[in-house]
Structures are given as C-alpha cells and as structure tokens.
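The form predicted on its own is given below as one chain in structure tokens.
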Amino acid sequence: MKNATLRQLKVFESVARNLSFTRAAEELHLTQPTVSIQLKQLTDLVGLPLLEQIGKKIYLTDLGRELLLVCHDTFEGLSRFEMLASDMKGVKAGKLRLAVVTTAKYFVPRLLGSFYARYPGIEVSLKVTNRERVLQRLADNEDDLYILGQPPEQMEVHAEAFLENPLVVIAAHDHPLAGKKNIPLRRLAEEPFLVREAGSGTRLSAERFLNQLGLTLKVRMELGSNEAIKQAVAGGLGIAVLSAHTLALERNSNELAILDVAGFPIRRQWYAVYPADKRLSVVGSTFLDYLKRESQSVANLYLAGIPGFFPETAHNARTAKNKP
C-alpha cells in the first residue's frame, strides 16, 4: 500500500461511496475504464478484493470498509491541514461542506451569498434533502455541518443554535379563520391540515405542541415538500403549520394568510449540528461564527416583508398561559 496514489484512493473512494463506477465517474470527471484501470491497480497493491460485484451490484468487502475508512480520515486530515496553511498564512480558504434540510433552502442561500462576498476563497457545496436523509449523513459524518430545524434525540452531538426559526399557521386568503383574532387551539385543531412527511420537524414540532394540550392534528393530506403544501393551502385544501422562512418572497402572498392563532408563531431555532466527536475545520468554524454572527440580520430583512407576521408582537409565542 506504500506506492498508493492520492488518486486512487480518490477514485477508490468515489466507487466506494456511490458503489457505482459510472457515478464515481461522472462525480471525478473521468471515463469509465479510467476509473476501473485506477482500481484494479490499487486492488493489485493490496493484493486483495476491495470490492465484489453479483449481478448488477457492487458491495464492499471487509477490507474495503476499512479501506474506506482510512480514505475518510486521510482525505478530512489533508483538507484541514490546508485549510489551516491558508488560515496561518490569514486567507481564508478550502472546502465546507454542508447537507441542509429541504425548509433551509429558503435562508441559507442568503446566508452564503454574503459568506461568500467576505471569504471568496472559500468553495461551498450544498446539499440540500429532507431529514432523515440529512441524520443518515450526519451518522455517516460526510459533511462539515448540518442545519436541522431540531437536533436528533438519539445521536451524540454538537448543536449551536443560530436563528430564529417560527412555526406559523397559514390559510387560504377567503378562508373562515383569515382575519379572526386570537383564534383557539382547539378550534384550529377541528380544521383540516396539509403536512409534510412523517419525521419532518416541522410536523413533529406542531404535533408536539398540540398534543400537550391533548390535542392532535387531523391529516387530510400528506405532501412530499413545502411548495406542493403551500399550493395545496391556496386551492382550499386545508390548513398547514409552516416556518416562517418558507414565506419569504411568496409569489402567492395574496392567495394565503397567516392566521392569529393562541399560541402561535411556536418559537423554535435552527441549529448547526456535527458529530460530539468531530473536530471542526478551520472553514467548518469560520462559517459557524459567521452564522452565529450575521443570520438574524440577514433574516430580519426578508421576514419583516412576510404580510402578517409581526415577529415582534407575536403576543403569545413560548408560554403556558394559553388555553386551547
């Protein structure tokens, strides 16, 4: 293994992660036999299988998982001593990675847009995907961070809370409710409601919140995204329990209301979580101060333009004293 290159590890690695040639292709840039020329050398270097292919499928062997291991750890290692070389040499520069849950798509664009005018050596990828798929990454520790609306309960973990995130309830614009005051949770929870999938925080939040009041929430519909329940609100559908942030620049703003609900907007935070156990890169830093630093502000600016929602009277969030 002495005379293994860094790039057959790299190539290794890619088919090991995708457990597909052609993917690990595409993703390197490289043709296909390249990439199986690449591997079959460091298979003859290790003088052992690495990887096994029945049918159509390509698995991992023992000694594979390990390979892969080392790569993760020889590749993260690599990455934060030059991230560290800029940083001494005071340029800011390398790679963050981030995987975000789809409901952040609606911030965290903003946020990178002037993350990247201050450090412009810095080259971000973003994923972007719902919450189980977001935990399945984090417990496989292939991002620097991730931004979840409500860190998981049964993982070890770093989570630094960095922004406001308010869970609303919004109507159709002609619909009974628009335009009632302090309308009761129990007479909300006798409407119709439009949520996303099971496991999404933004579900979990609202159910919570109601069923401590014994309360529960009647599911006429569940939808795979944010969008598709919005439109779904505006046709008359039902009623949905939203962040705030996903109202940001609706084009629809006059097809849907916030309604004044006891209670309501539930006051929550977003959070950037990684692994009790990761050290953070230099870059992984970087952007985590930055979010701690400047999202409320940036957020200010587009949630002040949200009709209806006035995060600074909200007259009830976070307390007992409401009755449904």
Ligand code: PGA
The other form holds:
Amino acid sequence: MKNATLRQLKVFESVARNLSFTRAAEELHLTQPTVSIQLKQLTDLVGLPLLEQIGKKIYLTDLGRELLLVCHDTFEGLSRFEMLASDMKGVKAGKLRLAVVTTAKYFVPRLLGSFYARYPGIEVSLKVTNRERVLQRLADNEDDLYILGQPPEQMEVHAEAFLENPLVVIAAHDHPLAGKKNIPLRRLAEEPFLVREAGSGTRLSAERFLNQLGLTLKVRMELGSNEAIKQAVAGGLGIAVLSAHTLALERNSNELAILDVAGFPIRRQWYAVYPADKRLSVVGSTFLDYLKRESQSVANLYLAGIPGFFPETAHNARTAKNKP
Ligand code: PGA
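Previous: the form predicted on its own; requested now: the form predicted in complex with the ligand:
Whole complex next, starting from this chain.
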C-alpha cells in the first residue's frame, strides 16, 4: 500500500464519492480507461476489492469505505499544508469549499468575480442548496465556510453577520394591493401564498414572523426555487415572501411589485458560519474578510436599481425593529 500514488488515491476518491467511473473521469479530466487502470493498479496493491459492481451500480466494500476516509484525511492534511506554505511565502493560495443557501446565489457568485481577480491563486468550489441541506453539510464537515440566513440552532458555531437580507412581499404588478400604502398584515393573510419547499430558510422565517403575530399563511402552492416563485407570482398565482436579493435581475422589469405591508421588510442578515471547534484556513479567513469588506457594495449595485423599492426598503431595513 505504501507504493500507492497520490494520483491513484485521487481517482479512487472521486469514483468512491460519485459512485460512477464516468463522473470521476469528467471531474478529473481523464479518460474512462485511465480511471479504470488507476483503480485496478490500486486494487492490486491493496490485494482486496475496494468497489463492487452489481449490474450498473457501484458499491463501496467495507475496506473501500475505510480507504475513502483515509483519502479525505490525507487530502485535507495536504491542502492545509499547501495553504500554510503559501501563506509563509506571502501568497494567498489554496482551495476554498463554500456551501451557500439557494438565496445567497444572488450575491455570492457576483462577489467571486472580484475575489478571483484579487486572489487568483485561490480556487473556490461553490455548493448551492437549501438551508436544510446546507445544515447537513455543516454537520458532516464537508466544506470550509457556510452562508446562511440564520445560524443553526442545534450546533456550536462561529457565526458572523456580514450583510442585510430583507424579506419583502411580492405580487404581480397589476395585483389589487400593488401601490397601496401600509397594507395591514391581517389583509395579507387573506391572500393565497406561494411558498418555498419545506427546509427553506426563507419559508421558515416568513412563517415564524407571521405565526408570532397569530397569523397563518394561506398556502396555494409550494415551489422548489425562488425563480419558480417569481414566475408564478408574475403569472398571478399568488403573492410570496422572498429575499430582496432574489430580485437582482428584475430591477429593469415591471412585472413584479413589492407590496408596502406593515412590519415588512422582515429584517434579516446573512451569516458566514463554520463549526466552533474548527480553525478556519488561511484561505477561508481571507474570503470571510473579503465578504465583510465587499459584499455591501456588491449588493448595493444590484439592489439599488430595483424600481420604487430598494433605497427606501434599505432604509426601513436598517431602522426596523422586527426580527425574523
Ligand atoms: P433558503 O435559505 O434559500 O433555503 O430559503 C435562505 C435563508 O436561510 O435565509
């Protein structure tokens, strides 16, 4: 086993994680025969099977699972070492694994453009999924840094708020409530609502906010993404509570209206989170500093353009007393 090469371990790790030769080959930019040869050589060195193929499906043997854990430790150790070395050389370089909730995809990728330009040696992988799954990844220690609309309640973490995340009520531009001033919350509860899937942080905080006031939403439909909700709202199916950040691309369209509802926007923040017992890598803290420094100006660029809404809501959001 001591003769196994790092390349063989990388190939094995990718096949074992993806449970697919094709996906591993794509991920590593190798041909499938190369992947198979590397794996065969590694299996010969071990002397026992690491994978089993039943029909078209690949399974890890017990030994394969053990080796996968060893691979993760080895690669993590190596990348820590790499970062330490580049830090000592004064160069910020290495790999950063980020996992962010779906709603954060409106500003994190924008921010990455300027981040890459500033730190060309840092390679970022970005996983975008809903709150529930981001929390699962955090519990499984799969990434370096997580971005959420609310820190987890069940886990000890470092959490830093870095940007406002106001939740607003949106309706079709020709909705009878569009343009009305100071709509009472009770009136809102009569409207059919479109909500995100269970497990969404946006949904959770909108429900909590209204429940605290003794109101429940009349849910007409559950949709699995912010984009689907905006389309359905524009189509007149109902109204919805979404993060203002999701309206980044709608700033030049007048299909959607933001309703002026008493108590809204719900004032929230974006948080960067990592486990309390973990030391953030040099690359991780470089990104966190960048987030804290730059995200407001990146968000201002697209939020300020939302017609009739953002300058005013940004002000309300700063002064509002309501919490999620
Ligand atoms: P979501 O999360 O994209 O899962 O709704 C947003 C949040 O946590 O605020």
